[in-house]
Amino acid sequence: MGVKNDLIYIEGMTKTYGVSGSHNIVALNNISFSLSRGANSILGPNGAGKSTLIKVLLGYIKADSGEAQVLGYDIKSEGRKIKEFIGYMPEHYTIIPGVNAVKQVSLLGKIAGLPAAEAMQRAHETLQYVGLDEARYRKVNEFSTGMLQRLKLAQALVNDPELLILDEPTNGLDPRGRIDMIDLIREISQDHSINLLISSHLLPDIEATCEFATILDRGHFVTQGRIDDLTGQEAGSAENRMMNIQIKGSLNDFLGGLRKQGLTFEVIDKVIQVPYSGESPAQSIIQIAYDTNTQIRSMTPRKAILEDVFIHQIEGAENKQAIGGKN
């Protein structure tokens, strides 16, 4: 089984739905994988298995074959400990109508373990580090789409848990309450070493918050690795790559001299984008330079961005995938 410093480990793990015959849907795919300790993210699109998995690992359901520990506990024998150390945010709310935000808080605490006069305790310090402690005592069915989830975020934490699970953390919030969702879960990691497993669809939040991605692609097991080292390649293929490149000098002449060497570009806030396939441009675009007399400030490939890497390894997955159903 898995190491000692495993956030999670998961061997051979096997999750279908439906009955027998041809019509099973395979949610997970025999995926074996670990996470470090740390900030973690589960990518893949709509019918990735990324809520299956979180799912499996909370106990909800069970799988159909394989091994998972979460926090060095085993899933199948260990599940009511693993909740003692586990907070989660899930992607819907679960409010009880009528019932204040202070009293919902403390009723998760007592659900996750604590007495109750440390639950309650623990809901009021959880409700103002979220910033609802003017708002404790209000119904949480009046709550806004920002205040639900910052008392998800708040149910989530008020077990002082070792491991936070969010699942789409930032869904429905206008832009500042997202900024200030992401502001509030990097703090979380960082200020409070608190470890995260994060889903979501918005790629950006990912590379906000988290260390490290994980990619799944219909139940299967994609990539894994530091989202510095996974976005740290020239973007796209080798059929599609750009060039950023700053200069100081006269615009309009050297933007002619990419055009006479036949190279497309575009101005984009002070930054020309040369895009290119093959070689690359740069022994073209130092000459330019020199013919127009312009100073290159910065000439460098752009730097592939998370959204980069998920649409590549997605496609090379389903490629592969396709080949091997023929075979």
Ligand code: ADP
The other form holds:
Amino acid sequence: MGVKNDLIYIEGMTKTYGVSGSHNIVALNNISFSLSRGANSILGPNGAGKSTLIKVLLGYIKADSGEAQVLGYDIKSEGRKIKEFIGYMPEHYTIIPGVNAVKQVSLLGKIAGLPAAEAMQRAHETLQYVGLDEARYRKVNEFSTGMLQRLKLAQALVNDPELLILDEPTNGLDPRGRIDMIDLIREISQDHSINLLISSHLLPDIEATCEFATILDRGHFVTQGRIDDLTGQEAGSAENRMMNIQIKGSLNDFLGGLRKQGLTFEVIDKVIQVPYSGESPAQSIIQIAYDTNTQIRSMTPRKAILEDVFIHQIEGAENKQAIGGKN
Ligand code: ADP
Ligand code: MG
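What's the form predicted in complex with adenosine-5'-diphosphate (ADP) like, now that we've got the form predicted alone?
What follows is the entire complex, opening with the chain shown before.
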């Protein structure tokens, strides 16, 4: 089995969903990998198996076969221990109508094993931490998506976890909310030295928050490593590169500027991707931002190869090519 020091250790994990009247879906296909302590991510397009993997690790669903340890605890026999040391922000979320934020978070604290008084105190602390102190006594069913994501995060932090697992934390957020959430996650991982496991289909969000990525694709393990190495920002030739840009301001104006300069682009979840070979388009892009009165929030060159997995699958193209997907 795994090394005691591993954050997570997974060996031969397979999970199949039976679908009536149809063939089975292999959500996890003989997955094996381990993660060290630090800021980790599971990256992959929708349907890759990210949420399934997280739920298996937390004991919410059972795998067909395979072994795993989380923080050195076995997922089959020590699930209770795992839940004690983990904070989990689920992808989908059921709120309790009519209940206020403090109540909701403290309730989850109690479920996580905290005594009532401590759960209440932690609820106040974590709600303040995620910027919901003003909304503490408001009913959660009146919360906006952005507030709900924060509430979920507060809940995940309530038991002061050793490992924080966030399943698509930026889903459904507008650009402003997304930036705030990313900043918050960075702050948590840096200030509190909590280990992270973030799942996302958005490479830029993972780059902003994590050091390591494990890439899944249609239930298969694809590759794993430091994100810098995977995206090849530093090294490599200038062939088949991609400039990923995030802006503040009018997207339409900025895209119009790109068009005028003869640059092609795709916009995936608010990230503008400009493919290029040879000379970097950075200077032109800065000029376009200036001319269109928009602000560049980030601009990152990378190898196009990693993007391929995401772009083609997010768009749901049938003919997409998995990179190294043979495992
Ligand atoms: P991701 O989180 O990466 O988007 P999921 O783990 O949610 O991926 O899903 C992996 C695959 O399993 C997808 O094909 C999805 O449709 C399927 N799946 C997930 N949950 C269920 C379920 N409860 N019943 C049947 N199929 C499911
Ligand atoms: Mg998911």
